[in-house]
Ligand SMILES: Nc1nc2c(ncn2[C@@H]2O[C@H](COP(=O)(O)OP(=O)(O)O)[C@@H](O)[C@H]2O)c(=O)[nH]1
Amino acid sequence: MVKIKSTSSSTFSSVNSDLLSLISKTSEKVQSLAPELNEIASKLMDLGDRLQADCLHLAILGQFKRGKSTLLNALLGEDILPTGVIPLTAIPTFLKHGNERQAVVYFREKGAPQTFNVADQKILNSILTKYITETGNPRNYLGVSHMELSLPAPILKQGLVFIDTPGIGSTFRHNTEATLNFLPQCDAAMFLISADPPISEVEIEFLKEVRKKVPKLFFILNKMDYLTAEDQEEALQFFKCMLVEQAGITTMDTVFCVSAKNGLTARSLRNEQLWKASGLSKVENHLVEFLAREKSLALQKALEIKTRDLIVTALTHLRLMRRSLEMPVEELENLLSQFEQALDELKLQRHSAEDLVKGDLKRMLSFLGEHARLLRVEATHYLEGIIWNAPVDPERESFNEADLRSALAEAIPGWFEHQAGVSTELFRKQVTEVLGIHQKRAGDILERIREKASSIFNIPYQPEGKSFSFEVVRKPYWITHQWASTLYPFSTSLKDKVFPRAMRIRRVRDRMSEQISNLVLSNVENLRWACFQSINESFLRFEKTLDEQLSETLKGTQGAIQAVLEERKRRGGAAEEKIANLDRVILELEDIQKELDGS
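For the form predicted on its own, pop in the coordinates of just this one chain.
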């Protein structure tokens, strides 16, 4: 592993400056030697871009009125996010670094996002109020999916992206479920509680689910300015005890005691002493120096392996070119023919592997159909239970259908949002497991191609660390599901009035059950289609990645030899100068590889 230069409070990206330098140097060495090597140079440049652009995505979690917005405003250094006594809607806000203030609003429908470039802090605050608060956007009638906010805040420049999630327990259950479904995409989460009132049962239940979904979790105990030093210690011990006994969190990161309100005041006054006293100085240092650095080191290690593999590929290519330049043309033609015969057998194995992938995709989609059928049964049983188990007021002559419709309308989104999370995780695990088997098989085929080329042309063979790598690199995203939850009211027919009261109630329930069947069918199909698209896309990307890597491997072996052969036939004569140039680049790449290997 490349040794990292020690830094005190350097930026997130500077941790990887040594690796970035090696990537840049390697890219320069292989450029322009051959068209095929330009592709390797391009991939190296992509790795460098990824190294520089990668950020720590941190979700901010907490119940309504715990001070999330005030805390974020303090860390950002300005009063940007709206605060108040009314809950926010179910609209997450992504806060990232930008040289200018910019807000981008994304909508549930596929309309174009709306962008606001605003220099003035107060105007930006009013725009946010319009789109993400209950006051400006009651029940999200504007259909906002999420918002991205770019700010020139110093802490965001350190490689952090804050994600302000909807407050739990302040609106509907499906908002909490949507937040839980989003968390596995994040690197870490900050859970905010306050000393007054103490942690609630809703928060405890939420935490039990959070700890299963987020890789790193730490805690903020806010509003400590309301307590004496003695009360602060008592509140802290009580909170820790509740985390262990009620939420089952036995190993936890640091709990930070802060006053977000005093921190925001300190930022506005530029009072460093008050900033430290607020407790937020420790939070800021923890985020930048520990969490961001920790992720940076993990990313560096992963990209070192990828860089080394690209160097190994380039070295194989260059050694084949050199060997092809120095041997007689007749011998080169003979060895190339032997290699192409070996390739025919390996291509047959590739086609066989392709058939196995298609078979697994077919089986998984069949299982998805059965999964959807069982969901329909379970959903119908759950929703009909609400209808048939609802109490009936014995003093009322008519059945209170409106209340029952409201209960169903509230229950449906939460239930299906939860099932969306469960189903997504189920099929994510299955796809990962199945494609992992095919990934190994594909890697073996690609490695045998390189090994065969090295054997036939008598050049050093060096396996790559990962012959075939399938991954999806993307930033966290928020999924908004539109669940059908409305039962249409219907008037009681004249026939119903002649029946006894119990019979009239049963007939109303029967008609509502018929509507439930349609709602269940619609919502399960919505969920099934989302899973189908995800599964199908994963398999298609896998096949595409495999085809690309197979094409690249053939270009780097068979293509490299053929290119040299054609050039020699066309130009003839010796190639001492080109061989000398290749020798120089091979030595330089070998030195870089040794540096990456730490030898």
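Numbering follows the first chain given and starts at 1. Take the two forms, find the largest set of C-alpha atoms that superpose within 1.5 Å, and that set is the rigid core. Everything quoted here is computed from the prediction, not taken from an experiment. Compared with the form predicted in complex with this ligand:
- The Cα position of residue 374 differs by less than 2 Å between these two forms after fitting on the rigid core.
- Core-superposed comparison between these two forms: the CA of residue 76 exceeds or equals a 2 Å shift.
- Relative to the superposed rigid core, residue 321 undergoes a CA displacement smaller than 2 Å between these two forms.
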The other form holds:
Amino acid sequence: MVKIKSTSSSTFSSVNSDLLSLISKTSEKVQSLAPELNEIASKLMDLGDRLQADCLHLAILGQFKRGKSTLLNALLGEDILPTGVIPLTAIPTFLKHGNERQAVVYFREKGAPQTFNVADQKILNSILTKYITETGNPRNYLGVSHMELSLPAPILKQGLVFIDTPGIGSTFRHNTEATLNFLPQCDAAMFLISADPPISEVEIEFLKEVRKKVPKLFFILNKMDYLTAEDQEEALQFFKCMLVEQAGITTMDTVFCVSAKNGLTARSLRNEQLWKASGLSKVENHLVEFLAREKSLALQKALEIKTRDLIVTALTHLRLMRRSLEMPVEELENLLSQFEQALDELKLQRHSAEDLVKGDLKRMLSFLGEHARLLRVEATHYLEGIIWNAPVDPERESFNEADLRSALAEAIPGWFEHQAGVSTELFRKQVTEVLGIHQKRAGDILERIREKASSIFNIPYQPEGKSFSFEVVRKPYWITHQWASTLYPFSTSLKDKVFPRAMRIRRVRDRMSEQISNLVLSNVENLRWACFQSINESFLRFEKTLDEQLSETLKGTQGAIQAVLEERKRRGGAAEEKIANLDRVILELEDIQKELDGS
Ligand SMILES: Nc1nc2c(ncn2[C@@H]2O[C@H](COP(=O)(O)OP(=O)(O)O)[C@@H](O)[C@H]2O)c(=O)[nH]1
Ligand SMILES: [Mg+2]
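Which structure goes with the form predicted in complex with this ligand, now that we have seen the form predicted on its own?
Below is the whole assembly, all chains and molecules, this chain first.
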């Protein structure tokens, strides 16, 4: 690994600057030697860009009304996010850095994202209110998937993206599930709690789930302004005790005690003293110094591996070029035709692998069909249970249909959100497993091509390490939330009244069953469609990655030799100067590779 300076002032950019300069050095060295090497150079530059654009996705989690949005406003230094007593809809808001204030609303299905360029803070707040609050957008009738805000806040400049999440345990039960489904997107999370009321069972349960999915967590005890110094200490001890005993959290280094409200006031008054007293300056420092640094290290490690692999590819290519330059043309032609024969065989193997992948995709989709069928049965059973267990209204001597309808509307989002989470996990596992097998096979073929080139042309062979990595696409929102939240109005037939009691009840049950069957059908279909798209996309991306890798490997081997051969035919004779130049670059790249290997 590249040595990292460990001074406390190390921030994101300085931590990665060594790797960045190494990447650009390598990219410069391989540029202009051959078209294929230019491609490697541009890939290295892309890695450099990724390293520079590093962003930590940090979600703010907690029960509604704990002060999540107020805390973010305080950290951002302006009253942008709507706060208050009304819970928000299940719409996460991403806050990233931008020189100009901008809000972009993304919709689940219909329509392109809507962009608002607004300098005024109040107008921005009212746009947010319109799209993400329960008042402005009841039950998310606008179909918003998420919101993205760009702000010139200094803290966001440090490579942070904040995510304000809907509160858990609010009256809208599906919010909790929606937040859980979304957790794998978070690199880190701030878990917010306050002393009024103390941490609840719902929060403890939620926290246990969060721990499984978010690698880095830290805790904030908010609304400290309500308490005396003595009570604050007591609340802190109680909270720590709950975290250890109830939530099983042992590796908890810091719990910050803050008053988000005072923090926000401090920011608007530009009062440094109050800002410090609010406890938020510590949170801010912690964020900048520690979390950003951890994320940088993770990204750095991943990019180091990729850089090393590109260097290995470039070296193979350069050694081939060098070897080809000193060989007589006839010998070169002869070896090239031997190599081409070996390639034809390997390409054939690749074609049959393609068929196997297609077969697996087909099997996975038919399994999805079966999964949907079972879900329909389960959903019907669950919703019918609600109807069958409902009490009969003694006045009407039948069911109160309006009550039944709202009971169903209440039950549907939570149940389907949960199933969406379960299905996502099931298919993610299966896709990873199935494609993992193909990935291994394809990786073997690619390695054999390079091995063959090495043995035919007698150059040192180096395995490419982990370059052939495949990540299953993890879209932020697998599942659309198009649950019918209100059932269609449904006229109670006057005729019912003339029937005897038992028949009246049956007629209502029949009508409700029909409703349930429609609801189940459309909701399961939504879920199935979302899964279908993700599976399909994963397979498509897999094939695309594979083809790219294959063509790169071919260019890097066959292409390199052909290029030299053509040049030799054109110019005649080996270019001494060119060989010397290649030797120099090879040595330099070998040194860089050693540096990356830590030897
Ligand atoms: N006293 C006090 N009230 C706070 C504090 N932080 C937030 N609040 C209030 O708590 C309510 C809910 O805050 P909000 O940020 O909307 O909570 P969220 O639902 O978690 O995003 C609002 O009325 C805030 O003014 C705090 O530190 N002290
Ligand atoms: Mg909020």
